[in-house]
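A single chain comes next, written as structure tokens; it is the form predicted on its own.
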Amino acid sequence: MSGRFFIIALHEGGRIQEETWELVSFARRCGAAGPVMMVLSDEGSIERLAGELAHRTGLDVVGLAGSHLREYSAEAYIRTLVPFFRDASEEEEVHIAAAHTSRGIDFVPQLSIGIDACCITAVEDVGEGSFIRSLHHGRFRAEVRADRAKVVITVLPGAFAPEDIEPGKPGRIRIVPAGDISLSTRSRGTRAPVHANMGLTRAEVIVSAGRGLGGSENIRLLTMLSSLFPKSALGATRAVCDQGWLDYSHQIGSTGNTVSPRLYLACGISGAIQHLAGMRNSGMIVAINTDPHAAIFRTAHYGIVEDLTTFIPLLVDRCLKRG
């Protein structure tokens, strides 16, 4: 890949988000020889954040500093990034990558419009000069090629494992004052997620419900299965939470909890990429689904094609008899 490659590092509460390290692996897969890390913050935090990026990755870092960047807002990011990237010539190849998180998908489409770039979201793999993303709840995979020199990309969390980087010479750091920009919106700070479920993040086994569960009356089946494991928890897709079968503290996915248990039991889950983003780093994934073509089977280590209302009671009964 020719041209320049930039990785926008998102942060919250003074900490670089974990998805940032996955973006370095993505850049390497794209063939970027010397990707540049970018971080936006206020003058009081920018050097520390830039220093962490430079030391951990060994890559050069550009820090954009301004008082309007103290708290995240899409407007602040757009007003800062658009002038920075607008300097690139129309013919020069420029790739800009950010994580496909709630913040990434908040500002990236606007950034692509501001710099007249191609926008490709939810990328999960790289082809020969192309980017791979899923469609229709993971049933199809699209190979997308950019039709412009400038490309802005969001990468699904968990799609690329972070590299084991040997500590070495840190990258160079360049702090660029972004000036005092007056915004039409004002941030009132951030709050911890109301639906954070610490039990999910600590669980060694997660039994997770999808729409294929059929209804809230079948949650009892998952509770029975979960009770077989001492350190277990119930998870769910967004569709299940939207239906009210479980509350949103159980939601797993790109807009919910991110988990990596030793065992993940996906019950009636089709395999939408938004859900996979929150659980694909599980140690072992076992899927139960009546549809043999469900996308979840492409991610699962083991697949069981069966009605879960039949299979789970039989499994629980067999386990209890064996003690």
Ligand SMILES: Cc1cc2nc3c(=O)[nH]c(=O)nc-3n(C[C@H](O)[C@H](O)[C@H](O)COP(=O)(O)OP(=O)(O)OC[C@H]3O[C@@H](n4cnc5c(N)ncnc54)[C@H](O)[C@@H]3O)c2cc1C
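C-alpha atoms forming the largest set that superposes within 1.5 Å between two forms make up the rigid core. Residue numbers count along the first chain shown, from 1. Here the structure is a predicted model, which is why all the values come from computation and not from measurement. First, how it differs from the form predicted in complex with the ligand.
Relative to the superposed core, Ala294 undergoes a Cα shift of 2 Å or more between the two forms. Once the cores line up, the CA of Gly179 ends up less than 2 angstroms apart between the two forms. A movement of the C-alpha atom of Thr57 falling short of 2 angstroms is seen between the two forms when the two forms are aligned on their rigid core.
Can I have the other form now, the form predicted in complex with the ligand, not the form predicted on its own?
No partner chains or extra molecules come along with it, only the chain itself.
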């Protein structure tokens, strides 16, 4: 991959987001020579953030500073980044990578239009001059190639291991004033999650249900199964909570609780990346699903292709019979 390569480091509450280090691995996999780290913030914190990036990665850092960047908003990012990248000449190849997080996916597509770039989202692997991403509930992958000189990419969290970066000497830092831009978006702060659940995070065994549960009348199957285990709790996918079968305090995943029990029993769960994000570090994962091709079977240690409505009662029965 030729041309310049930029990594946009996102930060929250004064801390660089962890996915940033994965982006450094991604840039290496792309064969980028000397990627440049970028960070956007207000004058008060830009030097510290840029300094941390330069020390931890050894890469050169561009810090874009302005009072409109005190809090994140897509508008603030785009109105700062578009003029910065538009200056690069038409023909020159430029790759810009950010994490596929709620913020990355918020501003990156808009940035791509502003600089006439190709936008590829949720990238999880690199081909030869191409990028690979999942489609169709993880059943297939698409290899795509950019048809523009400029390419903006969001990289799936967890897809590239944050390798041991050996920074050597810290990179050079360049702070660029981004002017004072008056925004039409007004930030009103952040609200804490409404559904944090200590019971879930402490449980040793989580019996978790997906849409395959079929209805709230089958919750009793989960309760039956979980009563076999002493320190157990009920988990759920977002789909289950959206249906109102369990309340949102049971939701596990990128926008719910993150858990790592000794045993995770995934019943009727397809294995969407947003769900896996909240449970992939469980000690042992067992999946029960009627569809032998469900993505969850690629994450599970043990898979059982069965209908949960008949298999769970059978499992409980065999367990009680065998004592």
